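Here's a solo chain for you in structure tokens, the form predicted on its own.
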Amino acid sequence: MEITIVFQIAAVGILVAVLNQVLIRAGREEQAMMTTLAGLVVVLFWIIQYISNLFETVQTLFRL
């Protein structure tokens, strides 16, 4: 697993928190709520292939 993946989540994760308090004190609380929905299906996209290959993985190891 390459260590850019863990960094490029980390730095969604703070844009998102930033983004959502911003709208939650400007009164925004739907917003903030779809911000956090957009970068949680974000960071899925990215993470998809490698909790595939982990499945691939597990399947080789016990042979299923």
The other form holds:
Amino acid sequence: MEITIVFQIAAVGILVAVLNQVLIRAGREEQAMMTTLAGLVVVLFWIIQYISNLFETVQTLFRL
Amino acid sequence: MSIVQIGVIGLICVILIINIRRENPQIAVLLSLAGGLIITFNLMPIFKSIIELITQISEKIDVNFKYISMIIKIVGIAYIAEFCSQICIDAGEGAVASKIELAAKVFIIAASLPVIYGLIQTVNSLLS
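Alternate state requested, the form predicted in complex with the partner chain (shown: the form predicted on its own):
Below is the entire complex, every chain and molecule, led by the chain shown above.
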């Protein structure tokens, strides 16, 4: 649970944004949409592990 | 994990979020969520020591542990609800955030009912 995850997500976000622009300029809007979705899914997979990790810790700690 | 590190993590996240928000709002929301997760996860050891200290104190004063555990449970419920509803508000979804807040209130009332019931009973017994 370090700051590196924030940098990874930011890197994916910037990469997807750049790819989007390139694909839109090349006239392939639907592929641009697909890359955005792909980036989103990758980031979601990373985040889900951290969310479940944190919420389990909170549950055990606060006896929810 | 001192307050300085937490502040720096927060600032870094904000800078990155501003950078990404225009092109890619979805990733910006996930980035703010990640920042929140990191800061919260690093707070957990401190929470743990506070709760252990409270339980030790309650044992010394021999307060009924039921009340202490209820208070800790309510703090947990309130904390999780606040964490999630703030993320929803940042993403612009006020309706979802208010639903989460409503659910948190209901859970807190449900958690505190036994104690209220006990209180009313003791008051009744005193009066009658």
